[in-house]
Every structure is written in C-alpha cells, then in structure tokens.
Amino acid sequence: MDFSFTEEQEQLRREARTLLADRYPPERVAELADSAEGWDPASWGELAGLGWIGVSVPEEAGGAGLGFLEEAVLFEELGRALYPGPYFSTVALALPELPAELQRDVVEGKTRWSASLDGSLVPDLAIVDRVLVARDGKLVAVPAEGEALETMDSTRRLGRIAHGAEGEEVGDASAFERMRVRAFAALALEAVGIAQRALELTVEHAKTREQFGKPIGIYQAVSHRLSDSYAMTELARSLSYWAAWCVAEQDDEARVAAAAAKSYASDVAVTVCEYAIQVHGGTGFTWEHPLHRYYKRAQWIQSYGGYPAVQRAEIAAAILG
C-alpha cells in the first residue's frame, strides 16, 4: 500500500507554496495582522478562483469533488505561510455541513462561514457572514454578530457570538462531532506547517550567524535544538497525515487520530518556535522578526478546543475502553 501523496497532490503543494510565498511574505502578513480588518478581503475571491475553497465540495455544488487529503496539503501550506483569513473557519469547520445551495455560494467566494464548537467562541467572527451553532439538538446558521475579543494572535481573531439571534436550521447537532474532528486534523496540519517554517528559519540562521569565527550551528547547544526540532516535526507530520487520511476515509479511528495529531503537533509547534527564538537570540525576540507571529499562532492552535491534556485524556479513554 502506498501512503505517499500523489503527484497531483504534490503539484498542488508546490503551486500553493509558490503562490503563498509571493502573496504573503512576512512583511505582508505583519501589515495585515496589524490592520483593523486583520486580513485582505480580496484574497477570498482569489482563493475561490484557484478552487481552494471548494476542494472537497461535490461537483454538483460547484466544487472540485476531491477530498480532505487535498485540503490537508492546503492547510499545511497555509499554516506555513501564516495566512490571515477565514479559510480554516470556513473550510474545516462549516463548509462540509452546509446544504448544497449554501455550499455553492461559499465555493464562488460570495460568503464566508465559521462555527462555535462550544456555543460561545467563534474563530474569525468579525470577517465571516454567518456562524453555525447548536440549538436544541439542531445545527443552526445565525448572523455573524457578537463581541470581538482581544487575543494574542492577530492573524486569527476570536469573537463571542451574540445569543438569541434568529437562525436557519441546516442540520442536526450531530454535525458538531464531525466538525470537531476535522478542525483538530486541520489545526494539526497547520501546526506542522508552522513548525516546518520555524525550523527552516532557524537552520538558515544557524548556517549564517557566526560566533568566534564559526557558524553557530556547529555548537551543540544549537545543533541539538535543531535536531530535536526536526525529529519532533517529522513525528508530528506523520500523526497529522494519519489523521488527514482517517478523516478523508471516514475511518473509525478518525476521532482518536485527530485528537492525537492536534495534541502532539500543537505542542511541537510551540516548542519548535521556542527553540527557534532561543537560537535566534536577541533577534528572535524583536517585533520585526516573524517568529513571534508563528509562536502566537502555535499557541492559538494549542489552546483551541482545549489544551493537549484534554485531547490526551480523550485518547486514554478511547484506548482503555
């Protein structure tokens, strides 16, 4: 059995990495993160035109009819680029649970969605149009109205949904478990992208920064940090790809796989960013360097849906029966 990505999926990765590097260099991400809106609304139409929004949407609803593995490639690359926009909230959380007519509007770039898994907090509340919430055992779409919250990660902002708004029933509340599993798998993939980019920045610095006439990468205090970061990132990648496969195949282990991937990969992203900041020394602590934004997104991922200890308790309960 071949567990590698197909050539088409790898081509998607190459194209996504090239485009995101061009559209979202660190200076551009910083500019958007510090702006009032926090993102570039024009980017949504561009993603729609590229077909990235409707990757797993059925063809009859205007999508590409592919699956979560193709989305997995994009989640990883969007995390690596630190894309500021509602791709995660729309595509991972809400889109698969919408009726076909509402999916079509999303695929065409006309609407953006999010969801509240806990009945209160909503990713990207200020920049989406509607939100999925649970009410009386039903899945209900309500207007994206509520309170913006002050959080550390300005590239993915949170809000608190207003209660009592009139909504439209679009399904039943059982959808929230599927949403949670997809969200955890998507965030694990983002975390891998973050860890990978932080590691790349640190390797480049360790090769070029010199002390006592030698690159700092030759010193054990640095090289051990890099080797540990590499090993952790690759294990996180394996867990995240396993979770992506389970989600794509609707495997019985999807819930445990997603919890394991989110738990481990988010911890790894935080740790690799911390190692990277340490190796960069004073430069790593400056606002001008992109590392602090990766670190903040990693911490956002780590906390969303409960910290890793919550997911590990869930895994323990599953394996112990």
Second form
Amino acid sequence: MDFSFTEEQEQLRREARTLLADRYPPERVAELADSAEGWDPASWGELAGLGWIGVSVPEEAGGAGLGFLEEAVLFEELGRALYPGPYFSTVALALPELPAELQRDVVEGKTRWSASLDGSLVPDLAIVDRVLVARDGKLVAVPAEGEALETMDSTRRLGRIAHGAEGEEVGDASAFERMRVRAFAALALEAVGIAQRALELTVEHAKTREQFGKPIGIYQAVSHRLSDSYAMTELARSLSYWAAWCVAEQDDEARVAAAAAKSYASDVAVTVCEYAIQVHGGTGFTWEHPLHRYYKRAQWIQSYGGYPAVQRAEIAAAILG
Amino acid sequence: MDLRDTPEEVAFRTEVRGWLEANIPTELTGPRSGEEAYARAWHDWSRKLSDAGYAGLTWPKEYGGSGAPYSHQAILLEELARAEAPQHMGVIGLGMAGPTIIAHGTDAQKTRYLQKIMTAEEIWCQGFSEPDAGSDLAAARTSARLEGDHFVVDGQKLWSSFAHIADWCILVTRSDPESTKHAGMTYLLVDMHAPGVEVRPLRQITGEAEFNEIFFTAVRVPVENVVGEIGQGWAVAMTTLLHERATLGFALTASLEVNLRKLITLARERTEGDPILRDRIAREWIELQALRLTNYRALTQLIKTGMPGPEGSVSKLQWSEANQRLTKLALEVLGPEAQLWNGDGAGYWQYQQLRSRGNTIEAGTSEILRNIIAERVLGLPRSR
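And the form predicted in complex with its partner chain, for comparison with the form predicted on its own?
Zooming out: every chain and molecule, the one shown earlier first.
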C-alpha cells in the first residue's frame, strides 16, 4: 500500500501551482469572471502547449500517455486557482470518449468539448465547439449550439443545448457512465483545491486581523472552526485521491468511490467557504474579496450531477441493497 | 500510488486471517458468559496473540518484538476487526508504556518490562489525569519526594482504565514541589501491588466501572524506575501521548468498521427503504472510508519519512464524532425498543451509544485536539 504521489507527479503539482498563481491571481480571475466571455481564450493554447490537455491521451494520438493520477493533480490545482476555462468539460467529460482522430485536434488545442451528462444543461456551452449527447443509445457529437445562461458561478457557465441539431455518431451511450465517474472524481479534486485555498486565506486572515488587541485566531470560537475546516479538507482529500486512483486503475470500486468523493468533498468545500466568509467578517461578504468566487464554484460542484444526497442514494443502494 | 496490498502485505494478511480463523475462541465472539469468564478468556487470547508474534509487532527484535513495518500493525488490526476478535488486552502497555520505555528507558528497564507486556503477564495502567489536572496535565500535583534511593509518592489519579487488574502504572508526578507547569515533573514506573496503592472503581454512565481512581499514600518507588531524567517527566509524558494518538487510529477505525457492519445488517432487517435512514447510513459509510483512507495516508507518510504527518491529528477527532453519530443512528433504527436493555442485540447498541460519549473526552478531548490542530498544524497563535 502506497498512498503518495510520485516525485514526477509532485513536480507537476509544483509547476502547475507556480504557473497558475502567476497567471490567475485573484484580481485576474475576478476580471475574467465579470467579463462577457468569462475566460481568456488565449489561455487554451498555453494549456495545450504545456501538454496539460493531452495528459492521459495515448502518445499515438499526440498525448503524453500518462494517466488519471496526473490529471488529478491538475484538477486539484486548477480548482485551487479557480481557472476559468473548459478544462473540466473537455478533459474530464469528453476527451477520453472521443475517437483517436478527434482526440488529436483536442490535444493540440484546436477544438474544445463538453457533454450533456444527464439533462440539457451543459457546462461551458458557450466556449466549446462540440458537445457529446446521448441519442437513441448512441454517443453523438453535436455542434455547441444553444442558449448561454447566466449562472451563479460565472467562471463555469452553463448553457442549454439546442435540440435536434445534426450530429455525428462517435460511440455508444455507455460512455456516459464512465464520463460521470470521471466527472465526479475530477470535481471532488477541484473541491479539495478550493477548500484548501479558502482555508489558507482564512488562516492568514485569522493570524493578522486584530480585534480587542489580539489576532482573532487566538479565540477558540474562530480557531476551532479552522481546525474543523482542516480536518474536513484532509478527509475530503483522502476520498478524492482514492477516487482518482480507482479511476486510473479502472478499479471495481471506481463508481462508488467517485460518488463518495464528489458528495463529501463538495459539501466540505461549501462548508469551508462558509466558515471562511464568517471568519473574514464583513470583508468576506464583499464582492471585492475573492472568497465568494470559491464559494460559488463549490456550490456549482455540489449541484452538478445532482446534489450530494443523490450520490449518497447511489451508495446506499450499493451497501444496503 | 497503489492502494492495493503489496505481495508481501497480501502474504501477511492471508497468514493473519488464516490464523484468526483457526484460533479465535468462541467465548470472545459469542454472547458474554459473565465478566470473570470473559476476562480470563481475553487474557488467554492475549497470550495466544503474543505467542504467535502478533503483540509488539513493530517493536525491535532485540526486546522480543517482531520488528515488522507499521503496515503490518494496520493489517493486524483490520483483520482482528473483520473477525470481530478483541485486541490484546495490554493496550496501555503495548500502545503507551512500551513505546515510552523503548524511546526513553534504560536497557535494564527494556529487558525487565517489554517482554512481559507482550505476553500479557503484566498489565499496565496510566496515571496521568488528576481531579484538578484533566486536559491541563501540567497542573498535576501528585508528589514524588526523593528519600535516598527511593521516591515517596503521594496523590490521586483518575480515569485509569485497567487499574483494577494492572500490575504496573506509568505515573506522572511532581518531584520538585517548588516547580510549576512543565518543569519539575518526573515520570515513574510504579508497582501497583506496592503498599499504599489503592484502587477504587469509578462507575460511569454505562453502569459499568471501566475506569478507576488510584490513591497513592507514601508509596515507595525505587529511583531505577524513573523513565528519562528526574525533572524531565513532561517530555517523556509527551512521547506517551504521541504514541497513544499515533497507534490509536487504526484500532479505532477498525472498531468503527465493526459497528458500521453491524448497523448495516440491522438496517437491512429494519429500515424497509426509509430514504432518510438510508441517506444517513450512506453518510456514515462515507465518513468511515474517509477516516480509513486518511489513516492510510498518515501511514504512508510515517513509513516514508519516519515522522507522522499532520493528517494523523485528524483521526481521533473524526473517529470519536463518527462513533457517536453511528451509535445514535443504530438506536433510531431499533425504534422505541431502543430503550430496552434486553431487546434486540441484548443491550449492545445501548451500551455502545452511552460509551461513545466518552470518546470525545478520553485520550485528548476534542477541544484539546482542535487546539493542537490550530496551533501546530495551522500555526495560529496559542490561546493559553
């Protein structure tokens, strides 16, 4: 049993964290989130250039031939940075289900994808080229046409796909089950990145903000919330890494692990952000402070594919019959 | 990352599982046939575990241990839980006194005590808490006055498990009466059969007396029973507590897993698809996996670096609250019958639920654990 990332994976994490901190400081995320497009299209070429899009794509199709654990590192770091762009939609949802000839264009940064997992709402619809939908038991690629919607988390906007568009059959609908498992694992990892960042911001605040002549972190009413946030985040991290490993290994437990990780980690990210807002006081309630952006992404994750009670029902079915 | 057992771990797990199947006595897995008979069977079982090399698994070979990696300890505890077999009864000796003696004791002490801890020939108890020194251990007042080659000990300890059957006690004393706080403390190994030691049971909310008070009246303890230096007892006591919390995680998680399995069996018979109960059971299942996996992450860290990682500090906090929720949930599944001591399960869940209230108090209250995380992991300013 070895529950650690390899040195190469840790190296990837360090590189990703440094680069993303440089490209996406909170002011930049806010600027993009409040813009009409919601992201910086030039960033996509950079991610492709870094090889992040094709991490788990086989080398024959132009990818790096690595696996979901490397992607896991990136999902966590991109979540932490609140990267606004269709990485989750393209890489977690669509890419592994595409035929090799379509994958190459994606890896090179030429096309972006999303999918309609279980309804009409499609993440990043307005900023991708094509969308995978289920039609008559088939996996069908349709153009990304439809209505862009205003969403609470403006760094990952939803759209409603137009029905009836001409499509190209690219596989069968069993792909959606794999897609859902991958999506849940990826979102759990993002949630961990978000919770970790919100906690760090709050610890820093509690160390420096003084009231009654002392840093507020000295008061247990404050510090114990942060201890709980830490504990929850670590527990969520353990579940998320488990889910990531199960997906990477195509383990029999992947489905239940991903459901457990997504439900738990998204609840944790929401709670940690709520504690963070509370501890920041009035500042945490302002539009100017970045916390609400993390909070909104955490809620986006919580809602996707059904709120956590939906995943728990799936787990109950597995353990109770 | 590879969450499967290594081939070597598979071999050890298979060996332990086979051994347990062949050796667990029915007195320990079936209904209890009286406290004394149970205690006797438990004692025999502990010796059997020791003979098979499963006590002191990670202890150095030179003192009779097996010198096995920590992962074996985790596997052993998981397999014991799976078989619903009790652990070795010398939990204080194996988990606290032994590791402290290994870390700070003299060669003579190691030779004298370690082997008998493993064989359950000598049972240990812990004399740390006092009426006015609970979470604040540095307020301990039990005095140890040096007279020639002996200390004379006077004072009172409490919340001591196993004291009524113990042969030895790890005792935190104040050897310098002028001192306060962490200075001037001395860590002693005290013979529980010595004149002047009196044990009185403390009846707890479950109705049983698992804990005790210990009174020391002019008890003579030879100076060779000091662990570490005279006056440096605080550092030694911290080693004990570190080990208490470090080795506890897997044992506690294993016991929670047993309870969850029992709850699932009960729920299958009783809940008839109640979606709220199903949701709450799924929630506890997830919480248990999170705890189990976090222990594994901590174990990986320990094996790789030799130092427990910060994630380990979460384990006891999470377990205690999970066990409290889970046992209450079991009573709800039982319904109004939950009030009966002789209903379904013959009082098992009633006892477990009441006992669980101690979980957030014993071995570091949840408040102290949150302080530890806040100060040592997050680096927040000290509140005291």
